[in-house]
Amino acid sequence: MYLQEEQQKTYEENGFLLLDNLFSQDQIETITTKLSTNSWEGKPGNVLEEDGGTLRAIHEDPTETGLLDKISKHALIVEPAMQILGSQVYIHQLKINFKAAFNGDLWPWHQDYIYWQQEDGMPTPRAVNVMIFLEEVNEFNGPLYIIPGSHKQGVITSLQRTEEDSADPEAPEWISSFQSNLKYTTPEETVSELVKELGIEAPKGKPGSALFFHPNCVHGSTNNISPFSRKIAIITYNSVENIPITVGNPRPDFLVGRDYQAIKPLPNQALIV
């Protein structure tokens, strides 16, 4: 499946591109049903907040076979994160976020690509997100915030957290850009301007429905203190034109793709078990 012009010229000015119900409910059910097996805990990759208890996110290699293989390899989303980035692609990072009912905590303004560009070695921004909603994201449960255009402004200067701000020092390092404290943060006056510029948004939808989101987009959202809660999965596709450059002291491999090989899209019926 490809976008429609006007759905690309749409990604180009806004930075994202929400496209409702484009997986089945059947297909999103099969990704929810494994999650009920609890066959990720104890994973080298989990993130809970900061209460020690409530799962807040889970990452895995885009190498092995896990909750969101089938998925982030399917025609419907691989084929548009292609056209795109104008290029084949390949996994830089699989993950699935977690906002509990109740005592989901916030993520603070941000831009994604800072991350990558400092962790990771990846050249440039030529990347694009894809959060698909595996639950219902409403007003109440916490959803993106996102500024239109935001993404035209380059990597926006951005505080930095010192390890003495950490909330839990003992922590392996890498998780530090995937707590409520982030690593890297936009700064308050810079959202303030950029707001007032170009407003802000909060792509809301049903289960299935996707979000196409630059990496330079900047975004975050709030607590969650309803009684919603609120799974999403984010595939993140670099262009193989865009292949990192080697760091000192790399993350691990369940949070950068390190296959370069150009992913084959899977057909529609391949996500069915």
Ligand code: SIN
The other form holds:
Amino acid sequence: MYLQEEQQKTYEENGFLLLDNLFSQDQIETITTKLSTNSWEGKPGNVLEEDGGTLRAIHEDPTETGLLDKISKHALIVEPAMQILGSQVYIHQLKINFKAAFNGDLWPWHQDYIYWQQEDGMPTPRAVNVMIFLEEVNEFNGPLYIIPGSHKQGVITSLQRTEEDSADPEAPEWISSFQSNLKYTTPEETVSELVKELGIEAPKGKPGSALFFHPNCVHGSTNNISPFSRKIAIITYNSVENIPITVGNPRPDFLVGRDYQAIKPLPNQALIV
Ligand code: SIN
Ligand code: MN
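Mind giving me the form predicted together with this ligand, seeing as the form predicted alone was just shown?
Shown next: the complete complex, the earlier chain at its head.
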């Protein structure tokens, strides 16, 4: 499925595009049902909330068969991703953020590309995130806040968290890119200035909706005090013309896809699990 010209323009202008009900609720249910069997338990890419008990996120190695294996190769999202990036694509990262009812914690204001640049050696932000709503995202359960047009600022000087700020000095280094106390965040002053000029949006929708967003868009989300959990998957596609350079301290394979072969999209009618 390819985007219409108008949709492409919206993405270019705002740095994001919401496609309502891209997948059917039945299709999405096959993923959430599988998730509820706890098949993810004990995996090395799991991240807990600061309370030490609530699951915050899971990460899948894109070279292995996992829950997001099929959906991440589906033409409904791969083709728009190829169109946005102007090339064939491969998967850089696959994750599910749980944002649990009552206990799901926040994501501070940040940009994504700085992580892939600094930690993974990605040369340019020629990548795109696709956030697939696995449950309804509404005004109560911590939707993503995003500043439209902020991707045009490029990489903004970030605040960088140090080892000493870490809640758990025993935790592996990679965790600092996924906890509520994030490694690189956008300073409050910058957020205030950007929001004054550009505003904030909070795309919401039914399960199966998909939000495409640019890795330099400033975004974050609040904690979830509602009784509704907010499970979403995020698939990050990188252009095959933007392969990372070698870095000194490579992050684990469950965070950084290293199969640079172009994805052959599965047909629109393909099953997703
Ligand atoms: C992210 O910024 O990668 C996730 C934000 C969220 O789950 O709300
Ligand atoms: Mn992010």
